[in-house]
Amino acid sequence: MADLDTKPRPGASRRDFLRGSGLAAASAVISGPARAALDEAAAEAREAQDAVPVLSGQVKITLKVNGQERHTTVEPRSTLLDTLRHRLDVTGPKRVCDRGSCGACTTLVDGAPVYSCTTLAVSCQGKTIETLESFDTGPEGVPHAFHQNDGLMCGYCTPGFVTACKALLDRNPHPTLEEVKQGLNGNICRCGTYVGVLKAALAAAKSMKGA
């Protein structure tokens, strides 16, 4: 009786014979049709994967900010919140946390407010930003009204809640307690000037009505 051969065959293995053997399946599987809907989403992907434009180095933007077209070179990586800051001279929003949990870093684009700590410096071309430097500062206007009601202490996270109070009053002008609250629920202040804050808000909101 012959010995049987038990080793593996040199380049082979069970592991390359079932994976081989479950390709094969799968192709067998397949039909026509399917086969070419995947084609034709794979070249789709291909397409649109060559459509976004890659950035590396220095890239020249142009941003609009609080009314005026401001030119400026930055890195692909750099945020809003260090191209407004240290390209700019635009120091109203405050660098705290640096990840998006504080709202020190408020800003608005398009109207809506946004932590420029996380947001892209080269993804805001084009859009309308506005920092607290542009806001009235009037008797009808929020930092006013965070003046009168003591909505300030150390002033680190001052500006933030100026700009998400100021974008909350211009989408809903009539806010009770609550909304404000809810409005003002992604900013933090570490003095607790939360009382001062919330006061600030609906005088700002009264002031305005009577504007």
Given for the second form:
Amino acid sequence: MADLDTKPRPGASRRDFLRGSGLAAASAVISGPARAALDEAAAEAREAQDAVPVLSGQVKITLKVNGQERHTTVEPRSTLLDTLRHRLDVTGPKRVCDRGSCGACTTLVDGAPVYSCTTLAVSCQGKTIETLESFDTGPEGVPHAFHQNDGLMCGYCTPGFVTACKALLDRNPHPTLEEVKQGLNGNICRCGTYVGVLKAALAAAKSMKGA
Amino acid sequence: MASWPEHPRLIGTRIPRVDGMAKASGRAKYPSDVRPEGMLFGVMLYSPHAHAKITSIDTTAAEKMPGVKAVEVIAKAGATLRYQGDDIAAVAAETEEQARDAIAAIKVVYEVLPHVVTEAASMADGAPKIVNTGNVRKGRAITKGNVNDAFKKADATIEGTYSAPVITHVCLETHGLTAKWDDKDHITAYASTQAVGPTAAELAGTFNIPFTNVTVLTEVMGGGFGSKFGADLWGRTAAQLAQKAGAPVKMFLDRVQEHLAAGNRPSASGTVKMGATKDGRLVAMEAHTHGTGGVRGGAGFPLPYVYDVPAASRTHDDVMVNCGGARAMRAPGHPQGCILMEAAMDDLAEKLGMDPIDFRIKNLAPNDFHTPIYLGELAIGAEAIGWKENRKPRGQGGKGPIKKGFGVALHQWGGGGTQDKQVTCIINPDGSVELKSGTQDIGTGARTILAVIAAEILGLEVGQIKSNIGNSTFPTGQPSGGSTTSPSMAPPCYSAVTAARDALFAKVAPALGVQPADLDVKGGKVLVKGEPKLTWAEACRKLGTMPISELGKFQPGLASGGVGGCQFAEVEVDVETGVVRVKKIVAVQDSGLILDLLTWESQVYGGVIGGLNYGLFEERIMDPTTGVMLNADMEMYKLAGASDIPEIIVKAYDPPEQKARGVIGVGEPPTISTAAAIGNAVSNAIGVRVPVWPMSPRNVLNALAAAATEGKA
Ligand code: FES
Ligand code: FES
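To test you: the structure above is the form predicted on its own. What is the structure of the form predicted together with its partner chain?
Up next: the whole complex, starting with the chain shown before.
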């Protein structure tokens, strides 16, 4: 199977992970150099707790989506994906697994690809959110390459692949085939369009280079 | 008899799909994307138990929760739940979060009943009876010739036990629809379906309203693979909730219930005894097989398969378990039959010391129309994989821990079209052209091939044709199943467009002072006796205010059915870890006349990758103790990612006599033999049959360990 370590880990730094897994349990088994990081994280967590009010009920938020300020009301638990799809009618990103394992919901937050199904909407305020609807649809864009190379069938995984591909090319405009595969390993297609997808990604890299 | 153009300009070339940009730019609106004004969110409550009776169900608290607009109880007190994921109740609320909270607030008291979720448990002595008629349903036994006598003629006989697991469809867009009542007896449903017409009929029947009062819309949809042919209980419930709440309701399953309840491909296991003479001619087969389609049965599969077995006897048992019911899945039954047959064929070839291809060729039925096709395809495939140069006899896969192997398998599929479907072609005075039919595109490219046909006949570009499908109120179209869509829809499309063109000629000819027969269309122009006279737009303007509308029906000569196909696999197996890497797959496929080579190839690639998943990764894992599915997700339910994709070589087998057969579908055939070919390649590499699919490290290591115990490896 896909090597898990090569999947994009949206916004999950090691420190975030430690924080999420419970500091006490982690401290009990970790010593040495890791201790410093843990202490730092603990201090940060305490600070964060003091600074950020606890959210509950209905929360009014403003999100910057595809260049527009969008106002809506969510719950603290509402994901970025559900907020985009259900509240803002931005339906490019798709909900497929809803738990960070298929990539169909991939969205760019401050330019980095994240699984929007496992990102909270309230945490995205003040950040730049881009979905594939904002991508260049001209001959140099990623969508065009997917269309021409038939990198899609039913097309339900396609928004995720197109977005992950765009993120990859933004980071690495001249990827090798191997790098393309790595860059797209966080996405799953059931129709089996990978051959067209890989061709499309390389074609997009080429036409962007030409630009 | 009608016939396709002899020297087509577009047909058979690579044409990007007409809705490709809409999909690739996120603009296409899937049924699960649609949001009619005032829409509520529906959520299902489903059984946490594999087998239980509902003692009581109380929705009072749920009904009072914020945002909740309607609650529907499906399984009332006394009802039996037959599998984890079985439907209990549904809620519609203003937000999905609120609907989920309400679902959690429904109080259900269960009487948990004994369950069986594995075939072994279901067939065991003293197993709890989960179906009144018994857990095992005997299939019809097949007998051909005198098997006992025939086996006496065999110089070599093998007996093997082979099995393939239950897998689920994993449609990326889950099952569901959004229901909107337009008034008290008219409903519109945005449905993720492979069959807009039957879905409309189901809703009409449920609410006892005329079929014409229902509009099912499926502009695009996110995968079905055989599991989405109706509104289903969830869709009907959405419509009920919408009626109660007086607002549209969207209801799409969550991923867990999708795995549990929305269909699966039945498992297949069996003991196959097969014998042949020393010159490689099969003499007899005896097989005892079983499989499970959950609570529904339907685990049959073809066996013997492909090859000419003079004497055969077969029994088959459908084993009931407390799991969601099977549904058709991409070539129903064939991948299973192919695995059992092709594994036995390879094992017997090995015993005879024959090359697997030679052995297969010896056993193709002499008078079967598939036989010349297989011979042609095997030659092409063997060449492309380098069979002669690279393949070694079984067990000579190399010295180190990484062993190399090659395998082959053959398949066939009936398919073919129906003759009762219709397409309307409209030519408007402004020159625009529209096709209308109540079929749908499930990702195969059905919308595109209709546009290709029209553009070919009218001398226009594909982009000038609006291919309007996915609407149940349009002329009756084919449900997308059985690889029947193209052969069902291409002939009426041809008829409609040809008739519309001729009607245009009849209108335009008098104005030009010529006979309609003098006219032709080419390159966007209308020609008179071969000379361009008018542009397409100018010609259409002569229609005045009256568009042309022609309804096309079936015509003989344009479509056919019945295909073969073969696949080859090259693998590397690490005998220390059991990890199998597929290096290369060659797929050679016939399917008559190819309309769009680009989408045709995608279909074949997709079929192969589906087969690769079946061969290497996929498996529904049930916990016998708790009765629940352990991998109802997309992490532990393994599917290939980009790095798992080997080199795949797709070859169309379409010599002139194949093209002359007309249009045949290709959705299913190319997924049939991949897993069998991979399994055979693994055996060739490691010298031991891995009898249990998928070729996971566990199954490979188990086979090696078993062989070591028996002193074989
Ligand atoms: S829906 Fe977000 S990763 Fe699958
Ligand atoms: S195109 Fe259908 S899931 Fe990828």
